[in-house]
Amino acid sequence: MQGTLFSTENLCFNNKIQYDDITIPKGEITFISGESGMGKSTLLKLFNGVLTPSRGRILYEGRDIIELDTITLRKEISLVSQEVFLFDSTIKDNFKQFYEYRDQTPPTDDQIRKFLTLCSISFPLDKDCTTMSGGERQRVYIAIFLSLLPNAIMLDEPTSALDDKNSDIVMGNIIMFCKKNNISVIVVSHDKVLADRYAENHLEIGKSVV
């Protein structure tokens, strides 16, 4: 292990949820499981700064992130929500929009090419967002913030609308390079089986109402 990713103090979200005490791994595979409502994909949206705690503490290797400059902290944990948002052009614009908004060169054609494989899109570079499927646009906004190579990427459900051998293929594909960059995985997931055959580190969250 490389040290801790995330840790929480007596964290709670809305004066509502409120979460053990959790400790996440550097350069692990962390799966977070737990029933609906439970509070999983909230506490994903706390790590990265776009919620806020009403009370306790976060602390990202080590620093409080409410210290932290929160655009900073975005650009190092990426997080992929269930709510893909992708402009309404092709996969290369994106992509490029993407990148433009981060100040950086965007990618080659060759390059998105391979990230698109990563998460088995098959799609030319043209392919207009808007003429696809929830899945395939979930993949493809996976794709991209895989692209921009953060420390750590947090994933929602990310599988959710593949079946169960293309879940496996695109799950895979994204743990074996996470691991060869030394990127942080941290995945909300309901899906057993995924979580037993990857994650090294298996958190199961459950809520109290104060």
The other form holds:
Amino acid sequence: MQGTLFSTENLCFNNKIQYDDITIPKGEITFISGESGMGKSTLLKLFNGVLTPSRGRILYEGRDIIELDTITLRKEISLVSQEVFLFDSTIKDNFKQFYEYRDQTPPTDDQIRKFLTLCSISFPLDKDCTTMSGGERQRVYIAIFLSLLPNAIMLDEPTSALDDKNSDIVMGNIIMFCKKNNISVIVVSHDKVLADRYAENHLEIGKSVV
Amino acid sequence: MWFKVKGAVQLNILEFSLIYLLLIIVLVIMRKSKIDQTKLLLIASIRMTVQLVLAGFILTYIFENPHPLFILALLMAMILFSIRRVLSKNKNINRGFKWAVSLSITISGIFVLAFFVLVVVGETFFNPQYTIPLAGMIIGNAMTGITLGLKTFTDNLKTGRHKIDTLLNLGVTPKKILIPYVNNALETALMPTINSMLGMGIIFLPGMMTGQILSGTLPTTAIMYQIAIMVAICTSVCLTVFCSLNFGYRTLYNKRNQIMISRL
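Could the form predicted in complex with its partner chain be given as well, to go with the form predicted alone?
Full complex below, order starting with the chain above.
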């Protein structure tokens, strides 16, 4: 273990969701599961500072995130949300636009292809994203986030639009890539099979004893 | 020439009332076309009449007693009324945003009006003959512009939620995320004014120019006033919407770079 990525102390959101204290190790694959409405997605949003806890603390690599610049934090900890957003244009143009928003030089065609392959997308780069299926769009979306090489990537139901076979392939590829590049992975997923196969840590939210 | 430009014919009340007869045509057509708005047409006609008669009395009084205080009061009433109209159509925006809109309407309106009256016409600011009608046109159009601008801005933000969330999650600053929405709303708000400038003189003769010609002003003078007022309107719409949205969008996020669309 390389230390702790996130730990929480007495964390509470909106005075409604109370979390048990959680520790998420760095450089590992952590799966979070739990029933709907238990605050799994909210937890990820608390981690990247899109939401603020009503009580308690979150430590990122030992530092209270309330003291950190949220923009830097979000660049280091990418949150891939359930709701996919892509610009109404080609795959290549999507990469370009997202990179421009981040003030970064867009990746080369070869680099883009590498990340698309990782997510099992084999379309040409000028393929229009508006004509793709939900599952395909979700994978392009993940590929863009991965290509930005964050310290950690948080995937909220990353395979919700994929069939079992594709889920397994994509998840396997993403995890292999992240392991190789020392990117910590946090996955919120309902998929027990996936969790059993890939999780190095498994947190269950909402059911543990308070 | 069988006629020459002279002051408008004074209408007497009886002859004037005949104009209402034309409304019968509208009523008949509406009934035939099953447009269930006859009541609205009647209310609108009556309201228009009452409001304008009242305005006529007030203006007559002010023109006979041109005290700066009266003009200021009327100007303030115009501004407050237009702010109320804009805010009532955008009830859900937060307090800070409402302040941004109110101050922008007031400051941009007065600035453009003052420039027109003091610099272009070369009259004193408290000459009711210029300040009052020009203020009405400048502030009224700014009101329409900002209503459209705000609606576009808030609608687009609401439909753009996933985009905004995604960009936030990627570590893009709220400013960078929101500015395109501000610019887009400004463009939308400006288009009607610019389009009416394009058609002006060919497709229609604008209201102010028509009015001046009717009252006996030389068409060449009327044209200059019309051009000036169009430029003034365009500027006041642009300034009002630009300032409202540029100060307003900053109220939508906090120091933690969290964007609160729910505050719209």
